[in-house]
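This document opens with one chain alone, in structure tokens, the form predicted alone.
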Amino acid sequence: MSLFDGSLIDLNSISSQTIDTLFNLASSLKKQSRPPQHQGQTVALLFFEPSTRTRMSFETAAARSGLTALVFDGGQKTSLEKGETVEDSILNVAAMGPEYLVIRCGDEINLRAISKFVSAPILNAGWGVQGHPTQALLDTFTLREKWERLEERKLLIVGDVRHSRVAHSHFELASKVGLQIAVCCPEEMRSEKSSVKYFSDLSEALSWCDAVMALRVQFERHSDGSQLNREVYSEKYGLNKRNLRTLKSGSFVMHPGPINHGLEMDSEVIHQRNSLVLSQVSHGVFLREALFRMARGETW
């Protein structure tokens, strides 16, 4: 029997015990290979917004789980070009009987409402600015693999918090795993959805945290984004060698991607020994594979 109802739209309804079980399964999957099972079953990947890491890691996780991935990518050469709505596209794909619906979409779509009309579990692969549960889970899993225990550890999120679905899912997850969380960003990029600790000064914030995660400036999600002074932003909030001098020894650097190089993070930082950027990508496969397996009740 599955440990949760299958859908994952946000992290508010998932228990700390389930998160721990998910992380343990992902860690086991990382250490050993397992032959595909459940041949003939499919997972529909419905991506109405662009993606590289999330989409391909879900595809890889599906293959490792013995599922065939059916990819609906951006709407090109689909009935969306004929005027079909996104909601109708989702409902029609669901009628084909996939085991899961993995959906990435904008805020104009209501995943909770759609979940009431489909029998397949919905896995949120990035929903507007609402949330990105699997990204927050894989980020946190990556830290747990380094620290073993998350309790009382401190994660700093730097950047465009207001428009970040990743940050909003981290706000839901942090208290469930015992992780302390804070943000550092310009005042206009603060989120009204959370009252977590706020730093305006990056140097002070970096001396507080055990890991720092930069966020992409999401120019496409706010009308004044093109007016951002990139030089000033990089100087005050960019993760570069100069700014990272105040980061505590033994702390880690992260980014969920994609990266605006030279703005949120300098290229050389990605390849430092304390960078977990590529580990996040690797762990995305194991975390999502664990999610598929848990959703159908596998335990091992």
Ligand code: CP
Second form
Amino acid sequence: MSLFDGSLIDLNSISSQTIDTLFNLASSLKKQSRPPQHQGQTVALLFFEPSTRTRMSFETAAARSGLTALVFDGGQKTSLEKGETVEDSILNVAAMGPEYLVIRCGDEINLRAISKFVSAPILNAGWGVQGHPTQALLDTFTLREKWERLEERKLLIVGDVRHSRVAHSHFELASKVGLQIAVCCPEEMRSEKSSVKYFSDLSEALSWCDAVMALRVQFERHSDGSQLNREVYSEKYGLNKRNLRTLKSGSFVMHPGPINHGLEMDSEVIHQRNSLVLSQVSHGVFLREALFRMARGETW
Ligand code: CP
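So the form predicted alone is up there; where is the form predicted together with phosphoric acid mono(formamide)ester?
Next comes the full complex, this chain leading.
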């Protein structure tokens, strides 16, 4: 029987046991290579918003799983240009019988409603500000690879929490895996979707956590984005060498990407010994491959 046989639109319905199995499978996949199976089966990647990491790691995961990835990339040269709706585009691609529908889209699309009309599981690859479950899973998997046990560990999320689908998925996931979570951001960037511990002062927050993850300032989702004083923001909330002096020894630095260099994170920090930024990207492949395999009921 499959341990994971439905869509992954948010993390509320996934059990702690399934998460553990997923992480164990991703860890095994990291250590071993396996010949592709299931030749002839496809996965449709429908990206209505830009992406580098998520799209290409799903493509890589598909290749490693023996699935052919069919990419609908930004809708260019598709019938969207003739006025077809996003919903109709998804339903028509679903009618071609892919094993999965991996979808990135804006808040205006209702993935839950669409999931009722398609038989293939939908994997949310970043849905407006609502959630980015596979990103939260791969971030947490990256920490588990470092710590083995997540219980009682403290993850601090710094930055534009209000507009971050990544943060919103971490709020759903943290209690399931035992992580303690807190945010540090300007008051106007707090999210109403969670009442996790809040720090206004970065140095106090950094001395609390075992890992800190900066979020991209999402200018495209700000109605007044151009008003942000970049210098002041970087001074108060940027992960740079000066601010990171108060980070507890042995703690890790993360960013889901893409990065606004010199704003929420300085370039030199990405290459520090305690940076997990590129490990997060590598682990995205194994985590997504594990999802494909688990949804098909494969065991390892
Ligand atoms: N972290 C993330 O979702 O990156 P992309 O937008 O490049 O996929």
